[in-house]
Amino acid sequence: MLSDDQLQELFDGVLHVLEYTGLEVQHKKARKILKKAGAWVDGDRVRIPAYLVKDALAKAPRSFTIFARDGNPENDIHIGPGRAHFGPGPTPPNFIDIETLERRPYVRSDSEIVATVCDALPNIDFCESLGTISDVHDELAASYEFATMFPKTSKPIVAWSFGKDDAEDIHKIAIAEAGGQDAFEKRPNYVHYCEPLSPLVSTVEALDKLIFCAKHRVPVIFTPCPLAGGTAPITAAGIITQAAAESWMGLVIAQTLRPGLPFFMGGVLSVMDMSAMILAYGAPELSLMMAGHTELAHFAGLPLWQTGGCTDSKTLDEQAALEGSLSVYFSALSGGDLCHDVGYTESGMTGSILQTVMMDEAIGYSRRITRGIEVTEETLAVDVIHDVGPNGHYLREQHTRDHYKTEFWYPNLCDRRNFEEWQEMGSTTMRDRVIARTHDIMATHQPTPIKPETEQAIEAVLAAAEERVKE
């Protein structure tokens, strides 16, 4: 996407806004925190000279791992150079009942139907809840989000919070299963996103956890939300540049507290439509900027919370597809290394695990293709030529046999069978075959489970959130 001179353009212009510009740090710790290090701090405002970001970026890792819970290796997520890793998104107040079809508030039980789902999929890396618990109390949804979560997937959780409260809820549960804090900084088994505002605001709840993240060692995500036209430049270059900047005042932060702190370069960036006046999760600006923006994150050493799979479509239809399956394929092409919002729809207000699900084979599509071509002595295949020659075939080769169940990919939802073998089977659409698939999901899978102690950690997690919102 940009060149190694526009890079450096960015990542100059983005040291030039910390440096000149600065944010607005609404956290007095905070502040303490970054005057200490050496920023200008002058009320609210910290403006952070450019060797503190630097030295911030030389401290943070570019690699690292965050573990499954239940030891299998195959769920692990290895960050770092090479591979987009995917998952849903949190909080849309709304979901796709799976059962009714229709849009209705998103309660308890659906955390577990996306994390058992998620579970399942061979595609999704991680689990987030696409919603917003609405049927406990409001200050508790994160809580019961990753207490119902946690033990219907074994993939590791990106959890959010309110504040450093619920962050200690999350915590607890997750140091229960890893075996104590020690245990969980060898094998973190989540990864926490804290989101400050934009234009330019670090707030107290998003550096309340940013600092509990640092204290404890959980791997962050520090990522702005901003809306080119709204709250940011209309420009692409100009919305890379300030939600860096952005991000990065909470990379100094963190690496201030914790040096070698797993953290993730974040922002999701996209347009506001004028004629919609919406976030628009759909358009084509949301790949590219995020596209560059993963560019930056990269030529910086950091790894990157991307963005795809989502639609601003309100149904599993033509336009969900589209959308959805473009976005993905871009953040796999760029090597986002957390992609997050698979499931997203009606702009990141509904959240629809058919997204999910359908989602998930346009994953494994663009896996395929960003895996490349193999050239080797083996895979040149001259000798198995040269054996089967001129009108031949290569059905009975040795080579095929060898070959044909990794050189292919097999879709799980595409159907590739004749027009008289799909009659037969249904004649189903791609919107059935989904439906069907997370049905059959939820009836057949079961995740590893979570051991005793951890079920009475969330237990006692969340009898003592009760009482705390009694108070």
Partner chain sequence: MSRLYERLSTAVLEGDAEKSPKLVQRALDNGLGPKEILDNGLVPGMNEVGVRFKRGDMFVPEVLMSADAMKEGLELLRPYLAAAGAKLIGKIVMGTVKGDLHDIGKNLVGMMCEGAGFEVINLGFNVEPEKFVEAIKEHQPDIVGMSALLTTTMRSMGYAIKAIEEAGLRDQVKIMIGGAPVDAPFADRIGADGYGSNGPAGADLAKQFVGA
Given for the second form:
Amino acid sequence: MLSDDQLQELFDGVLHVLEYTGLEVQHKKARKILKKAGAWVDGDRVRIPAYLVKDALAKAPRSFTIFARDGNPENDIHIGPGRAHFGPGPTPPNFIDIETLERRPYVRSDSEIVATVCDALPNIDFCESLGTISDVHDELAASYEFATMFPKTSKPIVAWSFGKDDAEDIHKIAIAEAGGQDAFEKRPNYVHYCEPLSPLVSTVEALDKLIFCAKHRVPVIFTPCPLAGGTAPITAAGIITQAAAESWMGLVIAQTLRPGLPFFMGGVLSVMDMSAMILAYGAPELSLMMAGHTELAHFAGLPLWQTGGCTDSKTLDEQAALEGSLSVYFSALSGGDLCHDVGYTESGMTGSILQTVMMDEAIGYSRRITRGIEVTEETLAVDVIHDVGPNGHYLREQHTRDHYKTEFWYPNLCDRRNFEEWQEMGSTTMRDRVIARTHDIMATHQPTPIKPETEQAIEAVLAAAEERVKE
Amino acid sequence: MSEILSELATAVIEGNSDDAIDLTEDALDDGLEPQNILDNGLMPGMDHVGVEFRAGNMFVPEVLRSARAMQSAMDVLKPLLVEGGVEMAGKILLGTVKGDMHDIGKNLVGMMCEGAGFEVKDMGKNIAPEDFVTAVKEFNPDIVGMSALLTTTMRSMGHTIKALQEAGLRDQVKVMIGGAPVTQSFADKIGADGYASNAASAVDLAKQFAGV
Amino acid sequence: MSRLYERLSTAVLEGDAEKSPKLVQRALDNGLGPKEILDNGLVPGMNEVGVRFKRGDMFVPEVLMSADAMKEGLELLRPYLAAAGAKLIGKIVMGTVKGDLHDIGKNLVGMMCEGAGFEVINLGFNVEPEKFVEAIKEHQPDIVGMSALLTTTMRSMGYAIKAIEEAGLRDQVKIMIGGAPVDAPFADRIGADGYGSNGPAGADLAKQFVGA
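Could you present the same protein in the form predicted together with its partner chain, rather than the form predicted on its own shown above?
What follows is the entire complex, opening with the chain shown before.
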């Protein structure tokens, strides 16, 4: 999409912002780390010379693996050029109940549903909660979330926490399963998510978590959520530049503390709708800005935390299908490395696993297209064309038999039966089939269990966490 | 209505601050009462903006420009209104609560309330309950507005209301709250007087509280 | 002995056209009756294929491989069945009607009917009504199948049926029709005995006609 010259201009723009404007870094220890590394610190304001940023970029890996907790290689995530992975997003306050289909506050049992369904869906690669648990102590929502999801999926979880206490809770559970800190460092089985503030602020909480991740070698995402026209420039190039600067402040700190730490450049870039006054999750600008952001990340040699499969619709309807599918398709095309928020509805206010299930189909569809056309002697098939000749057919050809499973994508939810059969099967709509598939997964899917020692670790971690918040 | 007042309304609608000031001065020179200028020039303009915004015909940047025009005119009128013993729309104290660093929504509410004729004191973000208490004592507002973006910082709103109660200040202010995760039932639970789902409805709520 | 039947069913299900005649031979060598081999070995395998295809667990190329396996086994069995006086499932004459050059759908139905144990005589495409009449006289089929892909050639089906009637052959055959634009009301209108909406439905209909 962007030319090399345009990318160079964006890249230079980010370095300019970091060197001449700088960010407010609210974390004292982080300022100390940055100063020692060679940054210019003036009160809370930190400016970073370009060479330091380039240094950090050189240290950060472009390709690495996040491992499935149970050793199932099919659930490993290989980050690297040309690979887009998909999963839900964190922390909406509400959830669409999969039985009543009503919007209500997100509760602990929803984490179990989300993890189980993500584990079963063929095109979902990682798991996130789609909500903040409301029926446990406020400060323990993230700890309970991870403890509830971890046993229900072997796909890597992108974890989220309020601060370092619950980051530690999460890490204890993950390393119990991995077989200790050393084993975890070799085969990390989750990713942690930190969110700085736009415009241009690195908060204490975000940096507490980042420093924790660097210390324990947890692959980390550092992602602001700027609003074009509100908390960032209204132009696509402007918001990309600012968001990259916000993310790269985290990069410099992380790579200074722990050279080689797997780091995802972040930024959920969207518009502040000037009429509805919301952060639009179904806007074409989101897909466009995120594609530009992805290209900049790849230009700089970093993987990107992408966004897609989300909608501003309040329910599972045509708007949800349209906005979600188009953004999934665009994400797949741009190749952002971990594409999250698959299942966000109502502008990120409500999580819906039903939306995730519907988007699983859109991801499969998109992946067939991005897989492209293979041209080899075998696929050219001139011999087969010759053998079949005029008026023949290919149904019985070995060539057909060899390729029909891989050359075609077969839908799980989209109905292609003829009218009579569709009628016979109950004249179902997409919405009916999404709900039925979700119920079917919950009734039948069995995720790989965690180790007994991890079960004990979860119990101990939650008991200690409850003690902690009593005070 | 005199022509100059309808021109003033137009200046507000178009967000033209310079014209709004000039026309206000002209109206005063013509001998119109400040209260008359406010009620029949500025207010109808701002009301029109509200209607157009809701209908989707005006956008946030335009509304803010109108609010600024309104405010510029009010800077001229206010001393005269106060002199004449006229009751102002009211004073609002605003802040994003403790632990929360997000303030774009609260800023928007502040700007729109100013446009509606309120005097707004914006305390900024990460405001602790005791700081709200101190500010209420100092500034004497009619309304306290609180905002939070995070489910985790929402409960600070409850703590702030409690602190106002304990300081004996709860009865002299109306409390309104807002922010993405906030709902009416949450407002009821923590004992706020009202909740607004966006900036435009926050202005309506404030006006309702002030009886204008 | 049920193990041999089971292996034969599996060979059909897996579309192993080499193994199925071998297993039929082995069953005959072991003294099993040809009718039993058909009913307990080949047919249950093919029935399972139908179930799986309908459920979406098997795809057309796999079904055709199974049909091949069935056909190979049956070919070997046929003389024994005839000798034992067992009735074969039936004979079908089929063709794409006059003016229509599309025959992939008709071929699919043909292959699936073969898989279901029918003897199928395929007349090809662009088949004139009188060709159908001649073929009925020559082959004495139980069923005539006609296909058309175009709305413009559909009516050729009606002409073919009329020709069969005029030749006095209508009562000795069941006529089934199919093709993308064809539906049940059309079949009724032109006096066909039935309509199949796709390949497997065509095979099911044929089985129903012969009471298999």
